[in-house]
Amino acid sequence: MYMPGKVNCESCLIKSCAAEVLNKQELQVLSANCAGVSYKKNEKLFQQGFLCSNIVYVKTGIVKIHKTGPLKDQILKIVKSPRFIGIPTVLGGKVNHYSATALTPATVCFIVTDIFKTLILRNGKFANEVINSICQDELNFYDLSINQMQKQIHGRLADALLFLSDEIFESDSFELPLSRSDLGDYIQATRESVTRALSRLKADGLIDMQGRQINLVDKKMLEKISKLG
């Protein structure tokens, strides 16, 4: 982690939807209570059970939302920048109900929360911008949760890939930025079950694999098995 450095909410090139909604004025004061940090890949922006004062908002990177449950830890999301994370667990209470760790290199500004607050009651377009955010993440979630719990690993494994492939990268060939044992954490599955899934779409024909280094070469089928789960 770089130690936090002054930021310009005026001259960002990279502000929120929520931020572009603020006059000069509510500007100045969201950069005179804002720290920008600066992130390696696999490092803890915050985490779960600690006590937390600040909103957090993902200028660059990617960065995987994850939660110890009471066997293992659980990743719940994967969120690509630019991007608000935290807001629920912030507003609502005092300490991190999950842990965020950049996939990544990754640059975050951190916001006082009283100063976040203050904005949501003063701006109503502020607000607006914060609430559907707030939604769209709900909404994303669930969509998730339904199809881990009704799709078999292949459908899973498949989803997984076709979201990093147009959610998170935008292009057919990426490095994964998890580990096989993350993967199976976001997907549910085993370490193992994940291997063996992979070897299978790559024998398939489906995928091109070379290390980390993933190509999806039949996106179509791809697209198929996820439907059918």
Second form
Protein chains: 2
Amino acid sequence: MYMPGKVNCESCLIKSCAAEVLNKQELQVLSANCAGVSYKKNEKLFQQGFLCSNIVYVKTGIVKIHKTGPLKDQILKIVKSPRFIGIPTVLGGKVNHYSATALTPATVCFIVTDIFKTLILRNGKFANEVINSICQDELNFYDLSINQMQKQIHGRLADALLFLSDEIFESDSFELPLSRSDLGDYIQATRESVTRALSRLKADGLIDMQGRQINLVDKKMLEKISKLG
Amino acid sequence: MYMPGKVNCESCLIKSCAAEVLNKQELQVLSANCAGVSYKKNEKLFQQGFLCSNIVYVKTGIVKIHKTGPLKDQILKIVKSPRFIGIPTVLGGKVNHYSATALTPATVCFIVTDIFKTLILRNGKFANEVINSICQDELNFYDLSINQMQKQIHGRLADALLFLSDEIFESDSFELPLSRSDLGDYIQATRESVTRALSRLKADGLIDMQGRQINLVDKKMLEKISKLG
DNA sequence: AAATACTTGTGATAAAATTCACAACTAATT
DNA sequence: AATTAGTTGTGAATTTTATCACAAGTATTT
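For the form predicted together with another copy of the chain instead of the form predicted alone, what are the coordinates?
Then the entire complex follows, led off by the chain already shown.
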């Protein structure tokens, strides 16, 4: 973790939709209450159960949001910059309800929660943007969890691979940012089952795989598997 | 479905936290753009895939929020009045992303979405209350879905029974508002598995059951089952 | 009251995925 | 370069839950 310190939100090129609606003065207030931090792979941005007084804006990098369940850790979602994380966790109470960990090197801004709240109270457009983004998030998570709960392992794995390809890396070929075990925490399966399911996809010629390097060869078929469950 | 028509939000005794922060004039605008409707058991308040231009405020009754998954319908949550439903579904697009159905007779208010948005833009406190409630919802759903995904059927069933008892009916004894099959859609199990799991709980003396009439006899033990998964 | 539709219980069988155990591999540290 | 820690692959046995098939019960409609 490296803390370069103060940032300038006015000139920031990676501005959120919400920040776009702020005026010059509001952006200055934001800058004054915003700290930039860099993280290495696998470093935690914040942790479930710990006191927290900041909203986190991920400027660069890929981050996993995860939470300890009754039996094991679970990856709730994998998100790509730029975006806010931890709005619900902060507004829902003073203690984090989940953790966030960098899957790649990441740079983030910590925004003092009170300032964030003030912006919501003072600027309706800002509040509206925040609401839109939380709502979108909620809808996405409904979809994700219905898929996770109803599909069986091959469908869930196909979903995950297609998601990583389409939403995160925007390429058919990428390096898995997760171990087999982490991938299991994401798609609700054991490490062994993930290994077997991946091997099966490789054997059937739907993917190419060498360690964590993945190449989606037959996306049409993967989508079919995803749909069939 | 019976439509008594116009309502008066100013004098409404079942006011939401969000509506509490509105001033007299805003409440009048709300009243003018708000229609009260009554529903019988099992009637749909709104349906996934249909165009929608209203936020729904449930004044009385119990409602299920459900969504068609890849294999079957799934009950995302069961909610009790008073509360808003459908904020994400409306703000996330013009088409409902899920359905809502009355589990008991229910009375609701339909609020024109544009009016709701205007209130968000104009009244920061209102926006803040809305954000808080959506965030709380999101956190609850994370908990729910982690439990659903990690626990096995007895744990999931115990969760559901305790939830209905503690959150919905506030009594150890209640009439299940769901068929075995619906309960299966809620806890991710088949009708047959639900039947068997319930019979098991009864045989073990943890619950009393006659048809849909349930009495939680040994809550401590049910909580243990819930925790163990 | 009879007929129909829907709901519930139960057994036998089958499928999916986990668990456990061990070997091989890779990366990180000394 | 050697050692250690962490990751991955694989087989066999086991567990959990779904599926199928059928009987019995309860509501609802005619």
